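Next up: just one chain, as structure tokens, the form predicted on its own.
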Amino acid sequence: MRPFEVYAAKDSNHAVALLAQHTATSKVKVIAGGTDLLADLKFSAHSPDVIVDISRVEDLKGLKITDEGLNIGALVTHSQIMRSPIIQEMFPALVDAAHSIGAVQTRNLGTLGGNLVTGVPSMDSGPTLIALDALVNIIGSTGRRQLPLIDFFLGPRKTVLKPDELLAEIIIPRQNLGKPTHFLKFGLRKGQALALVNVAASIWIDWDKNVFVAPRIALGAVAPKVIRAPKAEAYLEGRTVTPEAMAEAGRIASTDARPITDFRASAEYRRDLVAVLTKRALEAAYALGQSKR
């Protein structure tokens, strides 16, 4: 590990100023919980010249309902998500996703923003948020911009963030507050496992007609980034809710996936997992919707 300089940001504006000051001449990394970066620092190829510490930036730690929806600061930890009464009530799928991330020590330190910025295709936080049409607010030296979370990812460990930008906030739109959603993950062991496949599904139901409305299916670990399953969503839209429809949506979702074969699983096995997990996620989201009627 090479030596580097560390600057502690006082607030988000100060953090952006530090990034703008140093990115022109130095290789800069941002640290929050550090659960990913500290592992990377063991390898010289990832060694930065400057680290900007944002772990004490209070204005990135909010979690509240606003006119926009549910606003989650980038520095909210996975443990805070699990303990939040708002999230427990409205989005138990987010609690399940947070619980599947690492060990308790990782969840206590690791942040939602850090998990997203790392950009790993098998991330556990991404699918549920994408299934809820989440937005992200990004701040930088030229101002603030907002975009859908699904457009935030470019590929493995690549995002749209510019060198002088920070992910500031994740927003679940107001129209999706309380939307029945379910998250499932399949790994090679029960705890602290990378996902072979993870799936999140969210649905509204027109109870008068008993049909799917605004179905969303998000898939992780089966493409270079977390993706939606657009053909499966289109199949479900306006269709009568039946077990057969959910099973068919799972099959279609497996064709939306673009998995690879590696030492952990074959592409064919991952497609089978997508079909099964999508069906189960839809069933669980429907059951949740029934319980909230």
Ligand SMILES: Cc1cc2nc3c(=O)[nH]c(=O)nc-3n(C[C@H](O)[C@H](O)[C@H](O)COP(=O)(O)OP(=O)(O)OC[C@H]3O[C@@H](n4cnc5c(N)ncnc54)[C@H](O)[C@@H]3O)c2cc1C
Contents of the next structure:
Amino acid sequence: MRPFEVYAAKDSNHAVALLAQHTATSKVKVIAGGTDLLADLKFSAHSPDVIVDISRVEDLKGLKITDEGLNIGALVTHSQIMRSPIIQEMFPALVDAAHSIGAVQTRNLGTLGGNLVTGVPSMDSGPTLIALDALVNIIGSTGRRQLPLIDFFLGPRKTVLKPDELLAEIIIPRQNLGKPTHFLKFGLRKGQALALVNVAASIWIDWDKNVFVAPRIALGAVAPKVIRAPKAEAYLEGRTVTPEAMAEAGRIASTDARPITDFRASAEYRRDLVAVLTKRALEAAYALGQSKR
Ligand SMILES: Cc1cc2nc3c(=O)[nH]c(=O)nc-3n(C[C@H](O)[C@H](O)[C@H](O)COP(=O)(O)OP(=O)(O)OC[C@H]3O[C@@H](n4cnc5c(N)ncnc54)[C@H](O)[C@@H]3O)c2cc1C
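Please show me the structure of the same protein in the form predicted together with this ligand, now that we have looked at it in the form predicted on its own.
Complete assembly follows, chain above in first position.
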């Protein structure tokens, strides 16, 4: 590991100022929980000259309902998501997704923001948030910008973040508070496994007509970044809820996926998983909606 300088930010303004100050002349990295970055520092040949430590920045740690919806600070850890009564009540799928990440130690240190910024296609928090139309707030020396989370990802390990920017906040919009959602992950073992495929589905139901409204299906580990399944969503919109419709949406979602074959699974196997997991996620989201009526 090469030597580097470390600067601890006191608040988010200070973090942005440190980034602006050092990115002009040096290669700079942000550290939050460090679960990903420390391994990178140890094994990567491209080490930074400067690290900006944001782990003590209190204004990035909150989780609250606001006029916008549910605002989750980038430094909220996976364990905090699992323990949050608001999230347990409104979004059990986020609890399941957080619970599927690594082991207790990783979840205690690893942050939601850090998980998203890695840009890894198999990340476990991406699909549920994308299925809920989440937005992200980014701050930098030139100000603040907001965009849909799905547009935050550019490709494997690539996001729209500029070197002098921080992911500050993730927002689930107000109209989706409590939207029935389900997350499923399939790995090669039960614990500490990266997803071969992960899927999240969210739906509203028009109970008078028993039809799907605003269905969202998000797929991980089957494309260069987390994607939605637009053909499957279009198939479900306004359609009567039946087991056959959910199975057909799964089949269509498997054609929306663009998986690769690698040493962990073939593309065909991953497509089959998408079909099965999408159907099951839709069924579970529907059951959740029924239980909340
Ligand atoms: C043993 C182990 C098991 C794991 N299992 C899983 C798993 O099952 N599923 C899964 O999805 N992930 C898994 N991970 C990956 C990792 O733990 C998560 O992605 C974690 O959430 C990363 O958060 P962090 O705060 O530790 O990020 P860090 O390691 O601090 O940072 C990760 C990257 O994001 C950048 N960064 C962090 N926060 C910000 C911010 N707010 N603004 C701008 N840039 C930022 C850093 O510069 C770095 O490039 C695992 C990791 C380990 C070590």
